[in-house]
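The chain below stands alone and is given as structure tokens, in the form predicted on its own.
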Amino acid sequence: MAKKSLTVLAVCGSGVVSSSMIEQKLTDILGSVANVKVIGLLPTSVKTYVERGDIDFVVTTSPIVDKIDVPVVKGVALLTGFGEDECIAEIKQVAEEILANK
């Protein structure tokens, strides 16, 4: 049986550089049990993507101002390293939830 994918967004101040991190973590960590398509970007155009469709959930280090209906998962401890398990524990539940109901 192939594979579901999930399409998480990688939010950053910039961008860039963070969003980048987390592409690679999210790969490590859901890899196994999905083909991740990860999008990186800023803050501001979360809410135009999501509303688009075929985003899963939102994996961040900025602040979300906007209201998105799709998980949004606070990222910092996957830079950090402080609370990164449970960090981890949360994506993956929600990864769960999420191919459970493709």
The other form holds:
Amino acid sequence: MAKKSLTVLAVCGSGVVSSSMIEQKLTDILGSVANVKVIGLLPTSVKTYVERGDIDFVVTTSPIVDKIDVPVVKGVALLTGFGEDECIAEIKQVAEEILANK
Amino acid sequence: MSFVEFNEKLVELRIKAEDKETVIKILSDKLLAEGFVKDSFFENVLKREEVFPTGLPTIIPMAICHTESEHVHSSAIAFGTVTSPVAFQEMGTPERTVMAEMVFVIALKNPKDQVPWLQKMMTVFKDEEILSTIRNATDVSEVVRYLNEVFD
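Form predicted in complex with the partner chain, following the form predicted on its own:
Once more the chain from above appears, this time first in line as the rest of the complex follows.
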């Protein structure tokens, strides 16, 4: 069976620096279960992006003020290494639930 | 692989500073003096730090200050250690304080081109041996050589 696709928003204050850092990490974590597309973004652009559709979930290093309809995982642990295993487990769980419904 | 080289002129070890503004100013001034950033850089790094803080509770706490590329002429990275830890707010959880022992001020012109380098940086952050080596460094040229090796 072909791998399903996941589109993940990687959000940080610059839309580039820490989102780029976690981009590869997301591919490493989820690459075996899905084709992962990661989009780096600013927190203020998230709502518009999610409303446009096709976004499965969000990993962020900045607080997101807007209410959005997809799961949001805090990703700073991926940068620091502290709580990283729990963070990876949460990302996997969120991804598995989404993939199960696709 | 290293797109952004560390440079002796952009490193200051054992900065005596009471607050993050002082550290960011010293490192931003170095970037300015070497022509890597515009006059507006320092002010905008500070401004951004207020909205999107960059303190990281890594094994040895640090901050990775940066701002929009419009304030940058060409990509560079400045690095500093402090004689006593300086308070930064934590990335993602601004109500928490991180007592940073080292500070990177990152000036990126075309951040998308630096993705592999930024990803490398993330692995460096988690390496206790590397972090303690650079935190304890006393010789600028040695630490620059070391940083360029670990980022290569």
